[in-house]
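Heads up, the chain below is alone and in the form predicted alone; it's given as structure tokens.
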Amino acid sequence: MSRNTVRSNGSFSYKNIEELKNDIERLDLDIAISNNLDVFKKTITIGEHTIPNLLTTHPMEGGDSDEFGRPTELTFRKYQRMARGGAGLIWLEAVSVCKDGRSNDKQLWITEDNWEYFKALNDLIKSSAKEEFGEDYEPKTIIQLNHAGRYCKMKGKRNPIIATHKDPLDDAIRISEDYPTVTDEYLDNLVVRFVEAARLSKKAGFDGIDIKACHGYLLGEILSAYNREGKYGGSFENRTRLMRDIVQRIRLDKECKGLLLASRLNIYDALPYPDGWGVSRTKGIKVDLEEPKKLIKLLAEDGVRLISTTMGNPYFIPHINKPYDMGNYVPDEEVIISCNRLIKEIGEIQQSNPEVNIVGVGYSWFRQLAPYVGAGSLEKGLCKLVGFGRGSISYPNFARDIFKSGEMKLNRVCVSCSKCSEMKAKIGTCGCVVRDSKVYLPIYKDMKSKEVETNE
């Protein structure tokens, strides 16, 4: 191992681009580097929507709604900060389409009774961006629609809704082998729930909607329901049926006309067949993108031209989609290898689907060097937009600083400490404990103190 890198239980220590380049060369990685940060200033037009630059905030659940699913002061604060930060695409976090589909009692949930709160949130994003950058500037907003599936909670208790049994994931949250799987009738009705949520999102003024199918949630789990019987399991056609039915119904719905159709989509689950999607059927957890590529081509035909590709399951193997320096276990690979997997395989997806606008991920861990890695990915054609998830939570002004200063500032970047993920998993509410400590450090300390009391 190079003296300039450390494994996941250490800390990032690249001091400059040259040190990073040396490790990329040493490890023969597919990570590209470019000093041309002007590449981020380009625009992308998808249908009637023009995204004013190529930097994106990625969705990360904040768990700060009220009991009725309405955004609260913390929610408004977070997205106002992002709006003033300059990213051309603001991709909002997971919003549940039904009450029993919430990941916890503080997850956002859009309904006929509360859509005006979401309108106020979207209006704040748009007006804040204009105040910061001028009347002609308008970031596009995507609202992520989701059903949490096996990770549903109600009144603080697990309420798993599973499409199929997967032993590793079942064991992790103590689902017994005789636990019932969700019925086809429930899934049929879920199509209606997504359409209703999309209508409300349009009514609230959002530019687009994201049909979320990743990270072990319900729609993502169905993609690997190889052993499920009925019309939503077994064959590729069946396993992708629900996703495509939702997209097609929304595209044809008169009240949803003009919505930009998007998806946050897993291309690799990192679980062996038949538990995982995007994996080889004969070679353990080796990446096999045949089915994800096929699905993306079909989604493009259905009108989905914006896809944020991702990998893994943050509840089970978090380093796959959120490479980190500090976490609850030490992966058996260097962190940069985890980043390379994201960048390389997403690049393969982009180059196989040039008509689709793929948002690249895996950049936050590179800290102040992230702009150069993102610019390299754009120039090499590995994605068409560059997204920051944890990075946008810790550093909402990242885009503005890239454009105005030509850099991301070292004292503002995400340090991949995993505390935001720890909070999300344990109490639902999360934010950056390090860079936004005035707000989130007290919440984190309260969580830890309650853990100690419980253990005692």
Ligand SMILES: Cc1cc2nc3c(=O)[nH]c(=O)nc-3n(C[C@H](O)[C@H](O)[C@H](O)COP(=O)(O)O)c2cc1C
The other form holds:
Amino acid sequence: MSRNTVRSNGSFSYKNIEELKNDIERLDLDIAISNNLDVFKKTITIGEHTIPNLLTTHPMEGGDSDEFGRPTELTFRKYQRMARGGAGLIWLEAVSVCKDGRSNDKQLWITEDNWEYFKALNDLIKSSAKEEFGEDYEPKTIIQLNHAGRYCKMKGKRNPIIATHKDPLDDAIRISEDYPTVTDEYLDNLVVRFVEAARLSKKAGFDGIDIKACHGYLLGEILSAYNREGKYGGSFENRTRLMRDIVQRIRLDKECKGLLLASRLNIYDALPYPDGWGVSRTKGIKVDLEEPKKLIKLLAEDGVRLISTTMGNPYFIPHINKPYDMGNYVPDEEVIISCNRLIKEIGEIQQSNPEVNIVGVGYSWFRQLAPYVGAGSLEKGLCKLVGFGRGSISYPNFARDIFKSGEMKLNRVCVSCSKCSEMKAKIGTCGCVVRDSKVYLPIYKDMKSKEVETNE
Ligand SMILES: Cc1cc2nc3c(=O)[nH]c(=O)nc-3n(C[C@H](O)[C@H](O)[C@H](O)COP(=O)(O)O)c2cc1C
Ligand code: SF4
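Rather than the form predicted alone that you just supplied, could I have the structure of the form predicted together with the ligand?
Below is the whole assembly, all chains and molecules, this chain first.
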């Protein structure tokens, strides 16, 4: 990416809260600010699970498993650092539910043969947090279960599994018009795969599971399979069937009893109809939250009370998903506008679904000012928990510093340089090249020296 890396308009330059407030006023944005960082210290109880504070890590796929999907030293290291960092909810990255659903050969994949490694990972998270904060402290853990759909790779080669054709996304990864879509039978069977993975996650000790339906992956793609024939395409009921079947089957499953049911869900794809979900059918890529709101209500009835909302497709329009200062194209809007979209529309979802606990996203870009923006969102009721994605790998201690010293330190924050994303796209394995340079800079340099061709 570095040969083509470009700077976004309106890159981060605020020296203090006042400068940020002036910009919010200038652009008439919905971003709220609060100095009351104690708001993060509240707890939240969902069913039998109490999350000890309102800060969470977002899932960050690190591509550091072995060939069998087992976590390795790098995986253990990453989560131990996060556990010691004090976030009340540690939301683990995308873990595949089946071999052909992996995003690459280094993606975590939970199986009957390796669940004990995941148990060791969960145990490490819990024990490290206790060592740091005392015996009575226990962060909650959610494992993200996924099928990578059109972004599957095997043995280094693309192995797309698509539910429907989407011209712009097909073109981007060279899927031809006659490439077959996945059968209903495959999808029926996927329900079983998710239930099995949920059982193993429960056995491994995780507090909850996330049924991932976002970012262009299989379950996210089906939500906008308007043109698919059969029981998983067309009507709202059909397009949401797979996700709801999975949730309902897990909820009824005896071996999954007590699991906190959660989902990482796109509320807006930013692709025009009929390729996008959460998008107006007549007005280009205008946001239309009617269907996402309806789905969230149904999921809540099915027992899903924790939803981490997100937008866009990181492979195709990353600025919608993770607003950046440096990336491989210049977005057609200032970066703060992209953050505002995330915060505002997620707020709209939270306010129309007060019974659901929504995790907000869009905070890492605000660097040292992020805690004030997050606190503002909580106070204004725009979400019930505040999450950090890139911020959690660049600065695993972010929560501890917010609680102990009332700040996020300037020399630790994410600078939204997109190097971790570049690594994820090119070699799978990724981490923070800037703030965790001892480990990830050599891997990044090695990748650059080999000039691995990207096809993301
Ligand atoms: C390298 C990288 C890996 C990611 N992996 C995942 C993932 O496994 N699952 C997921 O739901 N989102 C994933 N995301 C998206 C983040 O969870 C988050 O939504 C995004 O980075 C925006 O939040 P931030 O501004 O706090 O970084 C990833 C993002 C990056 C940059
Ligand atoms: S490499 Fe580090 S600083 Fe750069 S975007 Fe990723 S997390 Fe942020």
